[in-house]
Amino acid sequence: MKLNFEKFKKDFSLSLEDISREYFIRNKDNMSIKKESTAIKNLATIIQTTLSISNDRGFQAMSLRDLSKESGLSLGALYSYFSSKEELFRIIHNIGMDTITNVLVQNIAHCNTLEEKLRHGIKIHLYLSELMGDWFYFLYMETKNLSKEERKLSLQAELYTENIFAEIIQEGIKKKIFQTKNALLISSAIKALLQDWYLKRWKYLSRKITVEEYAEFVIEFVEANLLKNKK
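Chain shown above in sequence, structure on its own - the form predicted alone:
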């Protein structure tokens, strides 16, 4: 099953409007705004403005007045969607993580072999970070500013995607497809390589490396370690 970046973009709609619509549908009973078109439009505006401000100067430095001014929505309108800055963070964090993990899990589920699951998992994660770069940067950078409990939840969410790779590798070890002593270390290394792509995007842009080229490199690097003892 061949997968490239262009095919992925066509198959998966990850616009802010689509993501906001999904959130609204799941949470409309708890929202004061009942008109779907208005809610989706404003949610998308709030999310995009928050990500833009946060990635420019940090979520903690952003005030709700800043958000109101730059989004064009009044403070009263903002409070129709969240009750505090902390709740706003949780909403954006949860929407981002749910979207990323759902797309990742759905894609892997369609693969026929463990090798294919591993390759697709790496590709999908990188392709998602291309289409949702602001989300990935936000989810990674803002963790350090959370409360102890919120940081714990954020780290658990990050480990969830790492564990997806670990489970594939562990199953491959049992079936003697992969040969490694520590599936968790390999999956941690995979996660670090994936993070390097979206945290140091400038480096790869300056070297004119595409996301597909980087995906192939990561796959080759990982398989060289997992398959190095196979005959």
The other form holds:
Number of protein chains: 2
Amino acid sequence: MKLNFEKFKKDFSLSLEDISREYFIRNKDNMSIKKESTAIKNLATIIQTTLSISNDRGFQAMSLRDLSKESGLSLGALYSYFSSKEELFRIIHNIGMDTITNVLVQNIAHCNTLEEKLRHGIKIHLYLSELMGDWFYFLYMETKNLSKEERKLSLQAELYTENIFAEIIQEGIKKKIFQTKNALLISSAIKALLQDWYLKRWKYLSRKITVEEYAEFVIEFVEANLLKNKK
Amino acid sequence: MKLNFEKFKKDFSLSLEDISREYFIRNKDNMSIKKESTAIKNLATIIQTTLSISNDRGFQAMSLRDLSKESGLSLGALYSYFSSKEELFRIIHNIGMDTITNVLVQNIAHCNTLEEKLRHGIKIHLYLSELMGDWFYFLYMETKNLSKEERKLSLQAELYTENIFAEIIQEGIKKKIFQTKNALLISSAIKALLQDWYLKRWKYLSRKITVEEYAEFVIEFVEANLLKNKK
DNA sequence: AAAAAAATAACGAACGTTCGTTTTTATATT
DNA sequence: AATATAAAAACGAACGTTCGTTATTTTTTT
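Moving on from the form predicted alone, please list the structure of the form predicted together with another copy of the chain.
First the chain shown before, then all remaining chains and molecules of the complex.
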């Protein structure tokens, strides 16, 4: 049950090609590209290049000519994989959301104690964002491109994660394991600390802090509050 | 010495007009608008509208026709206040950076105890970001528009704030007031929690959490770590 | 040779920007 | 005080360029 990053990384087999394959299989009827291997290869390239340019200069600032040049596909070829720039955004956004949500849901393990549950949740989030940093950063920074209604859905996803922690803490309070008046604020703070890891990658990278070290820190930081008068 | 938001708000007299006035006076030689009152009025409108559109849809997504329409100034008139869209960005970015830095530097008070100093720093940051939320959000989300070199300067500003807290904590460790192995990580976490306040305004607003409540929470949250084995 | 995929070329709309003109405001003259 | 003149500010149509997108042609694969 003891989770570390190496183990998570090994079990986490989702490559960009896997993600592209799943998308192709689900949507092959509406796609003009017939051959699976070609579709997957190019989809993976397109997504990777888009994430890379967007995270550097912004999705709006990326022209399709940029994408063409940096992906090695012609303008015409690109349009075999999406019908508009807006759709390209939606594809990446939706794939990212779904993938992340699925991995999180599947990995929220049933631990023995609530303390373990809390630690486990924090680690899973951090480890996943370590492996899918591009996606997390993109989803966070490019929400502006969504319509008003789509944004609301995106906000609910934010609250969803927060709620997972809130529920653990609430239950802990009932069972008198945790002690705090601010269960929701603490959940919110946890979320902020988890996000900092992928929003400020450059900082932690330059300081040579590993994801495991950071996870330990966050856990300690949070537990110092929840177990304040316990120890 | 006891600081609360109401007091800070009253003492903080900087309006958008004040900021525009200072910019005008500094740059009047290079400006085609001669009359101070006109320049200030329109500069304030331009800045406010740009911040508003940018924070909603993104600076890149804002066309100058949008800005013209929503500010009430014609396309031609706009170009009397800046020489290019890029310059408009730089003007707002630089004014924002300078203003915020100045206010912070001026308000880092010399408190009696280190604990007070820490609390004071947290409050000042939160109160200021409460009053200048638009600017903070803009500066955070639109860094992409800067050149590589300008970005580096921007990152150093991020580290500057962090360092203020790091130094307080370091000193506290020396004097055996605080206790932690992770002074820098805690500073980094403080920064993340302060940023969450203006990055997730919608969330805290909808939960009706006031800036004072949040400040109290952050202080409590941090002190629980620094004073762990003290109480 | 037929089908699929990629590359090329072209289109109209929208962009940032400029500029000749008009409107408004301030100054000078009667 | 009223009028004439000059300066300042605002206007919006038009320019060249770049954008997303589509139609056509070429290349590759089966």
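Between two forms, the rigid core is the largest collection of C-alphas that superpose within 1.5 Å. Remember, it's a predicted structure, so these values are computed and weren't measured experimentally. Positions refer to the first chain, counted from 1.
Taking the rigid core as fixed, one finds a CA shift for Ile91 smaller than 2 Å between the two forms. In the core-superposed comparison between the two forms, the C-alpha atom of Tyr160 has shifted by at least 2 angstroms.
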